[in-house]
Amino acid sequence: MNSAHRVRLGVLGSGKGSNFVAIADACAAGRLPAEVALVLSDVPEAGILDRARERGLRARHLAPGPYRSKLDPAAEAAYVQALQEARVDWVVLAGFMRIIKEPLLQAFPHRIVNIHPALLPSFPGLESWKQALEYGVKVTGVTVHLVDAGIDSGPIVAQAPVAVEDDDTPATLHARIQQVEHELYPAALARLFTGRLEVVGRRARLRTPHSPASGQTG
């Protein structure tokens, strides 16, 4: 696809950046009709910044402010400004460990996406694979969802299951979940960018140009 028609992504992350790598590689291979315009992290030494710079992509640390679980208002305004200056169409969260609030939600309505290592609404929050293992479920999985003001509560775009084996540890289960994440996230984003998203109540639905229109479009 011609770069003039590629969706411009802003990626936010706090950690090693394995999901970012899967997305960037899918963009480079043409499996995802998008380009990474900017990578931002709230952690100055985050691996995601190194992975972006290795690929020649713009990457910056932006200080999050004093709170542990969210950006302070000035910081969130700085994130919005940086993303808008980069002419970002969609914001993709790749291990970003901050709750998103109104400035970002208003700047990119129905255009912020996250991936969660469980089958939501089960096991929201941190270390979901540990929650699943401790609860004793036989199947957990991965969810791609739109972001709202809650914690892992936005409309669901795509899900994939991961079996929990009898001899799993938190580390082995997490590793298999991550393998599925790296496949599901780029594929779900590709569907978002080549279809049309409808948000009807809590439901996020994708339709192709040949599907009948219905409901409220996002």
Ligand code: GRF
Second form
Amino acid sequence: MNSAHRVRLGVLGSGKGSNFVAIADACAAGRLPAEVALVLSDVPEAGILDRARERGLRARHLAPGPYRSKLDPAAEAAYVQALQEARVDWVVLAGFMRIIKEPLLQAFPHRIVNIHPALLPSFPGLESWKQALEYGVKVTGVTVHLVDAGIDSGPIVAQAPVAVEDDDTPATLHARIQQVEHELYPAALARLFTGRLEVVGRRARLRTPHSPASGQTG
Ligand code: GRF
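Other form of same protein, the form predicted together with the ligand, not the form predicted alone:
After this comes the whole thing, all chains and molecules, with the earlier chain placed first.
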């Protein structure tokens, strides 16, 4: 990929879109060498669609089909087609509440990334900040990871901690986690798009122009 090429992003979300806003703003400010080519949502009234349209970006609702937690095969094929027609290089999940299956994974191998509101592998799945509070951990955080066929199980790209305070409620902890998400996600994407990604087993490693050559340790 030559340096003049801005990475084209397809962003998928089901919710209010605060991570999408952080990413779109980072693109606009030049902190992220990318552009949002298309936003897709399975929820017609999702805030992420409004946030995209306010910014003059292409945004579409694409019906998910009858299932609750995944796209049905025809719907997933429609997502792939829309992303390919928009010439998307990377798919960015930003609060997309459905499991990604083979059609999307095969169309964008190691090119689908997600953000999760906990330090994986702790607290995968839904409402991870509540899981962290209920478990009683003192530190939780945020994980950016590549997407595989499991739930929040793909190779980890970046993590950042968030301290749990004694007087936290689910709402206060979630709010602090989201602040960290809004910093970590654009920064992790910038590193992904400017470095060379190697995935060996579970380990995702980024080689930047200044990092040691592959095979060296340290
Ligand atoms: C974020 O907390 C993210 O970690 C999770 O879904 C939430 C999306 O929030 N995957 P928003 O729509 O980006 O505000």
